[in-house]
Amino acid sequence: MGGGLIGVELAEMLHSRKIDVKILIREPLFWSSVLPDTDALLVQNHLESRGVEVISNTEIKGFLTHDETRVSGVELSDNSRLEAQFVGVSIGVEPNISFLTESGLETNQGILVNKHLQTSDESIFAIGDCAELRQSDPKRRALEAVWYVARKMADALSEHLINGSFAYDQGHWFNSAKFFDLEYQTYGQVSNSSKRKNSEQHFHWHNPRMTKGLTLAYEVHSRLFLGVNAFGIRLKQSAFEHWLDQSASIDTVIKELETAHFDTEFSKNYTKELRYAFLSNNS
């Protein structure tokens, strides 16, 4: 239950033990609340190719049981029923901060912190999944529960405590994960289909078997590069950090894309195919 990264990890763990798995999601495609539909379809196809059934546009109304102690199935929003011996609920991360109710610290979804990661009590700091920025990048969430953010916060707080005033900078969004054996990386901002504005153009490429894919986002008129999603293709973070820092154009990224190639030795390089496909669609 839930179409996110934790749900996939749970599904993979069960599937590796020869247990039949179904993933139930509200959205029409897997993780389409985060990914553009082209990317979400690629990931969903990959999951299904590994033997996991994805049931979309549904919700669990309730749990079924024979003896009031063990689950026997679930009832879905269309009143249909599925038998089950185990139900995993993976519907997102929520900071456990209820124990701070009487602490006097200001909280919202998480513990509110300033640019120095200080709470409302200046002698107390908070970082990681529980830390919610009072002022965040308008394109980013104030509370980001990923380990890359926690690591960056830890570096910033260490600098602040050791060397004096040092502000935490969210920087460019970066994340990585695996959907079974399909590696995923994202740098910058690539909007999902429902939030994508007319000014944001997407170029999507995938190989015929849909085992490799890349989506590049850029502004239509200025051609400013915005971000990338990569599936099954390893990319260098330093290259994309450089292009984002320099406000590079999509044309520069395409021209220099091979410098970001980071696949293992002797693996196929898809750079030429990507460049040809982009130029063919943008000539």
Contents of the next structure:
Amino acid sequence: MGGGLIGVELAEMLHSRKIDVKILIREPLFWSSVLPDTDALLVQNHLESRGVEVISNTEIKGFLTHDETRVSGVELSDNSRLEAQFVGVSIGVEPNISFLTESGLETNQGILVNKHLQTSDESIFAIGDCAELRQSDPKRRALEAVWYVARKMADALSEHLINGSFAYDQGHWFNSAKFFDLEYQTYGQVSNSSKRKNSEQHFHWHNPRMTKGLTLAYEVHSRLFLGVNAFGIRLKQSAFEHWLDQSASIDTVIKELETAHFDTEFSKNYTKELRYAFLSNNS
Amino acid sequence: MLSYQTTASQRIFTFLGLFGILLLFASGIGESLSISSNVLTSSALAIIGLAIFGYTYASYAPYHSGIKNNANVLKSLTQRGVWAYVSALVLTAFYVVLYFFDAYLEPMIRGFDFISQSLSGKPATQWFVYGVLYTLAILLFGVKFIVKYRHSRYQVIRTLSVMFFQLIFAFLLPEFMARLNGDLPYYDLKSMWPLNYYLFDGYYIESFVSAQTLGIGLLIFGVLSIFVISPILTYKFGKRWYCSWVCGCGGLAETAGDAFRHLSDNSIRAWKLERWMIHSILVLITLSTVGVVHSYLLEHPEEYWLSPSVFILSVVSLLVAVVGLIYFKRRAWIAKDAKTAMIIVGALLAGFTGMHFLSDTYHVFLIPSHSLRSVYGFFVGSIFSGVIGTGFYPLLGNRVWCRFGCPMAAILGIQQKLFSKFQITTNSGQCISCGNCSAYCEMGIDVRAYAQKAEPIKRASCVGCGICAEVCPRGVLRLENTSNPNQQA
Ligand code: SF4
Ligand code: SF4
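Moving on from the form predicted on its own, kindly provide the form predicted in complex with its partner chain as a structure.
Every chain and every other molecule in the complex is listed next, the one we just looked at coming first.
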């Protein structure tokens, strides 16, 4: 149960052992709490093509047990029951910092840190999934429990400890994952459908078999490029960092998209097809 | 119990394959059962083919395309279990019999006469049988490899290329050439010195010369291959153009050896051993080749315009010129490897000088030159490349010979490291340190160590198989021929 990245990893591992898996999610589409519906549909389609059933709009009311020692299934919000030998729960992470309540360190949801990653006791540092920034980029969350963020913080902290001064810079958001055989990369900001404001326009493209897909987000009026979600297409991070640094327009990104091509040699280059689709959509 | 490891149909096809192999070895007894050995040989080969196709179908048809290495580390054959030892033993035994006790294979060899007759018009030898089996292994397992990696065009095209070169260049063409011109020695067009270390042997040169135009043409092609064609291609594409697109040893490793690539040791210790071994073998083969040519020239003073001293002098000056050029061009960062390079070159120069002063017609450094060559042929050409290189696939990984023994790989590696556009580019900070790339690198390169630091990978030993880029779950790695070859890792 739970439609995030950990849930899908768990499902994949069980599935590779020829164990039947069902994924129960609260949202209407897989990971639509993060992805726009077009992209969530693509991922869900992929999961289903791999033989994993995604049961949406469902919450769990309770666990069924077998002589009080083993789980035997779950009861769903519509009162139906599902039998199971194993129930995996992956409903997100939250720092477990209760052991720090007596310590005097200032905490909120996580341990509060400044831009040098120092806690309220400046000789103690906190990084990773438990660290919450006092001042964060308005477009970003103060607590980001993601591998890349943790590594970036570790880099910054080692720099700070060795060279004395180095501030942690959140930089441009990026993340990646793999849903079974479908690779996913994202750079910048692409809002999901429920949080998307009218000023944020999405251009979505996918191939007919829905094995490759891409969503570009930009501001309607200024045409400022905001971010990208890519599925089954490898994109060069440095190219997108460059466009985000430059506050490039969506038109520049489309024009230069080929420089971001990072798929293996000889594989089909989708950037031309994409550019064509975008231009015919926007003319 | 653990049914996800091997399915029933995979097992059935494995046993069918084993049966085919047994039948092949038993084809000699056909006569006594009054079954023609042609029929037995053909059916054995057909059964083996069927078994491999069936296994491939059973393994990959039920699944979508994509990397499928599930349960690789749980299977006995691919994780140094009992089956791995059994197959290593059987393969090694086959090589030992092939090289040293071929009389035992005689009945089986006769079963291949009809194939050999139809190609070259000659009866089969043990090498012909080996050639057929080797080529079949690359073709059949090549199909398996293509099915497994069908989602990747790089892998598909590369494997078709390896299959093509093995079938046409290594197997069919030499047979046809032998039919056209009986004097011509066996010449695998895609093989080049130092792989065909016998290229410059007296008897080999003589048989080329006696085969006239075609022979001399081939000899010139052989020299051009190593001095001109290969450096140009390596500059443009890296050593992969040879090691994983053309070479037969690489071809077998990639196709039949695919299931064993994760067994390659990627410790620093193995890396150090590798560097010492292949460079020593390179020194050895260079010395012995120059020695053989030197004594050949001494023996035939009248026939060639080249005198032994001029020959040694030109080899020395060529070497000095090349090393000088490299030093001049690359001194900024050569320091790291300078020691190794100096030792190699020093050993070679000392060797040549010694050769010149301590040699008479039959001796190089007071050692009979032909025994130096035959020691090399025995230990490197036979024991290493065959017995250990292939026999030990299930124990040491599929590129043991390519990593630790191949002098050609040593030369191409030096070229790749010093001047080549090829590199594996890392996609900035995307690596999640999962280690798949290092685990599946058949050359034992710790790819992750570079990817974590967002550095491009430029390693002498990388054969450009591209598997690291395939297994990476985050698309971090990309094999490229960059436009700025001087960019250093
Ligand atoms: S580094 Fe990658 S491409 Fe090079 S040999 Fe290893 S797996 Fe193959
Ligand atoms: S496979 Fe990819 S993500 Fe994993 S360690 Fe290698 S480069 Fe990093």
